[in-house]
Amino acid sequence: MKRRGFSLAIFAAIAALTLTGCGEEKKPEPVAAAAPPPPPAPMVVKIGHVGPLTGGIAHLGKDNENGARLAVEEANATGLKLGGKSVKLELITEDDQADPKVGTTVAQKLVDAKVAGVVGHLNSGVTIPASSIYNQAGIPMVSGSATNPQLTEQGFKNVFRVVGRDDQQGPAIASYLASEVKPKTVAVIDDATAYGEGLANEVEKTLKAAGVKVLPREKGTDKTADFKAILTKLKGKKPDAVFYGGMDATGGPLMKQGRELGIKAVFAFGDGACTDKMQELAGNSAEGLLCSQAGLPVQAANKKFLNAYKAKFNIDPILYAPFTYDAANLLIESMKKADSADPAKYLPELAKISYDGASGKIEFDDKGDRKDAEMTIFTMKGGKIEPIAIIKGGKTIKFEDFIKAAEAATPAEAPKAAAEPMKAEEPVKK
């Protein structure tokens, strides 16, 4: 009898758990949704910029990184793509120190690098040799600020430039001086560099061209110092004018010893030394001087670019910042119209492209120059550079009445500053 109790209770147990397991039956617990894959890493697409970075003129190949830099940086924050794919862009830098060899060096250092295009270089004498390297490599290359026409007279389809050339800015500023100060006699100086060579050249031709008596030609060199011995024997014979074609490294000493001797000509010269930083080098000696430019001033660039520089740098572009962020964005925007960075790709847009930049409008002629190019002629005045004239068409508009009319044409993105000199903060170029 106990044997039986004992088993209705085991068996009693037993169905109470079977009942409670078919009544409170346990969900499986839920599975965590999969996360996401992450979204796959932009393609990187590389653009080189070329300028010297350290030496005297440092300072302008600054300026032109700057240029580009934020062009590329604007790009990036619009969430570029290209092909479909998201794509970032890196600006790759090199210095090329004003020397040719470097220049070479550092221009296969990016084909190397595989940069998609080029913005540079800052100097005509190393532009020209490094234009052969990405020419053989196929790589676009846009200059800012090199002027030789020998540049884009050599036939490579993927050499551009945004300035213009020493064949327009000779002439422009010599037709100034011919026209406006009147000189019987002028001497001519240059710094035997293919940039100061070449603008003197043409300053001499047109000079004699007006009827103008050229001294024979004198030299220095791009590192000269002391220009005494020059300028004393050009003292003796009098000049009305004279012109030097060089940077502003050397172009302020040789005005400030010019006057120190009591030459008392009219001193002018070409863009290389068309800066703020000539009142540094000469004091004022530089006062009164004149000088060119190959395209509009900083005063004229459009405001939208004037303010996002300062914004980003803190301080106000020197000379050709616009026109390297114009070189930048047409490299970028030949890209996307093309919907590749691929150089072969894209290279037929950079060529047809007609592109509204901080510098105006821009097209390219079939030698890749920028067509129309204004020419700006500048004086040095209370300590600032200031200028007083463009250039264009062969026709001379005083600045205010050229900056009244652009204001007419477009209120909106009129360079209402020009109406006061900017501040450059840094010194000049080529």
The other form holds:
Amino acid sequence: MKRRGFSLAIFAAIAALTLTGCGEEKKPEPVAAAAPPPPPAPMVVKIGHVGPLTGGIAHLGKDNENGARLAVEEANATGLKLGGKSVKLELITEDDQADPKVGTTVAQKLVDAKVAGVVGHLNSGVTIPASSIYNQAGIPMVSGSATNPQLTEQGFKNVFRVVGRDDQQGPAIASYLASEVKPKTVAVIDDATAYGEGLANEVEKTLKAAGVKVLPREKGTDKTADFKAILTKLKGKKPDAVFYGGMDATGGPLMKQGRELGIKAVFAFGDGACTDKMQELAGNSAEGLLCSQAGLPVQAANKKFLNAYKAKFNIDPILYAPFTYDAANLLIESMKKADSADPAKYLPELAKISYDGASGKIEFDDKGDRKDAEMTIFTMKGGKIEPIAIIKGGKTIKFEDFIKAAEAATPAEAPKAAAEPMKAEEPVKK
Amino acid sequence: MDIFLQQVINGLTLGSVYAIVALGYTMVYGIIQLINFAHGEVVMLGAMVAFSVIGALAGTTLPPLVIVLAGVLAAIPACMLVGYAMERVAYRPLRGAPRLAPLITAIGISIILQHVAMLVWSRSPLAFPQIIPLVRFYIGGAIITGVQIAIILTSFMMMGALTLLVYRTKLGIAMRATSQNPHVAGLMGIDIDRIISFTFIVGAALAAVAGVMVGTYYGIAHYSMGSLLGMKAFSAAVLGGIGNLAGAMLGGILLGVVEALGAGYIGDLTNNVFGSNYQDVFAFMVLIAVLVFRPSGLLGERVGDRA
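Please move on to the form predicted together with the partner chain, as the form predicted alone is already shown.
Once more the chain from above appears, this time first in line as the rest of the complex follows.
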């Protein structure tokens, strides 16, 4: 009995989706079809989430999934109505194993399952090939963590991201390095992934522009545990700073081994290695590292989100969860605005949305990138990642000043424009 | 010069780990001509068990050395058990089967062990508690840490002990006899099944120690760490001549040193056309070059003379 009701509901949802896809006139039909019997299960709208749930960064993938799940469950708890019918959202999660090949396979799987929208993927290298599959199917996709610029340079109208881009993040950490650490020589290492290499390229470009000497690129892989050979070679060239484009699972051992070899340089990382896990993986060696994250730090995500996440999953969010939470909420919010879960109908709403999310205010530019994304610089202090500066529009703002300004702005809500770091280019209508 | 010395030290450390893992491959191959692809997973399990024990004891007041030792002592029997069960369940029933069949079960066991580890110890990379204080010694400008010295010494001690076991004890004679001709050895009153089980158990014990070494050296353990390590160690065994104990030791150490030197100098030698990303390529190029001129490996002789 129960199962039949469920499959009926799915059938109804699929029918509704396909029918609404056909033309404007047919829209009332599914409404009429599903409305008469109110007690049966509500219409199901599927939202996909993809990230690596196995492999070296499965912990980050799970964190992403939790963020999306929280958004979906909150929406279900408050009750969602689209086109006059109550709607139940269903989160379908897939594992892409951080592998581009698997990524496209599961992307196709989600398309076949007729999801209304996708949150993900986590890795840039996986998101880019997957995005073209969603594009062909016309399904909106919002990534909470893919930072490689190429993602939104493909001209796809359905592709969005709520994090900054490497060509914003790279320059941010690099300019911070150049202005605060003032190195003469910098060694740049990457993990040979689209993310790591892309980030490292941007860092190298900015450093060179600032007149810093950059050593020939060294490379590991996203599974490398032994960096001693590379680090020993670098030690001979005496760099003042080392930048690594890669994730924490490899960045932690890298830094530990660097200190063991007696390298005194400042170690800097991108967002993938900007986690508290670095302290566990590298021990005391991690002290003093610098790293950047696109957007605002997890701690700076709004309290409501942090508390809800902790209450639901009994752990603190690690890294991108506020972003995937926002990504899922953006999909839901634009469905509400369009009063439809039909991708063709709510996509325009998504493109012009203005939304106050857990990671701050979100608006998209023409490419689908987040407008005016902040970058945060962190340091490892007493075993915890602590924000020290916010970089916005090329300007470095000390973190305390930023928080003070934000706090000064929030209670009143209205005179937000008065706060110094917030630029005056906010839209008039709110 | 100090950089060169440092690379050699790095390579030696890595190589001695390869060597003791390679011994496990080569012993099993020597006895039943099976490439036990699940051997890398045994190394991983060793690291995982040690991680749990060390993690549980890290808060106590016991000295770090005792805690690590407790980790090793817990990992060894656990891995021995896995090694024994593996042979009993997956390989023994297939002993008379065509050679591809046990190879496939070996791959299957490897996948199963990985996923069991994933379920038990989670998918996140596990950070070994950093309890061992960092001790540095300087040799002509190069740094060698206490952990590195311990790894190299332990490896050599274990290789020595294994050599004694194989060439100086009755059990060793039985192993060598079984490896030369199991049927005749059986006729001479040797319990073949027991000897084969024993070989797996010894290999697993070596793997357990290797797992703890890798875990404490890099400070990280992960359920998929065994596959690449196993692959490298297997290559080392082939490089030295699979089936040959001294060959596995030599091959392991050579592969480690070649890898370190390759990563360190390939960039400078080729004017940065090839970077350190060719580190693994470099190691395998050496392997191919050796196999072209000596198909049976550096010290191997027996390959091919058996039908």
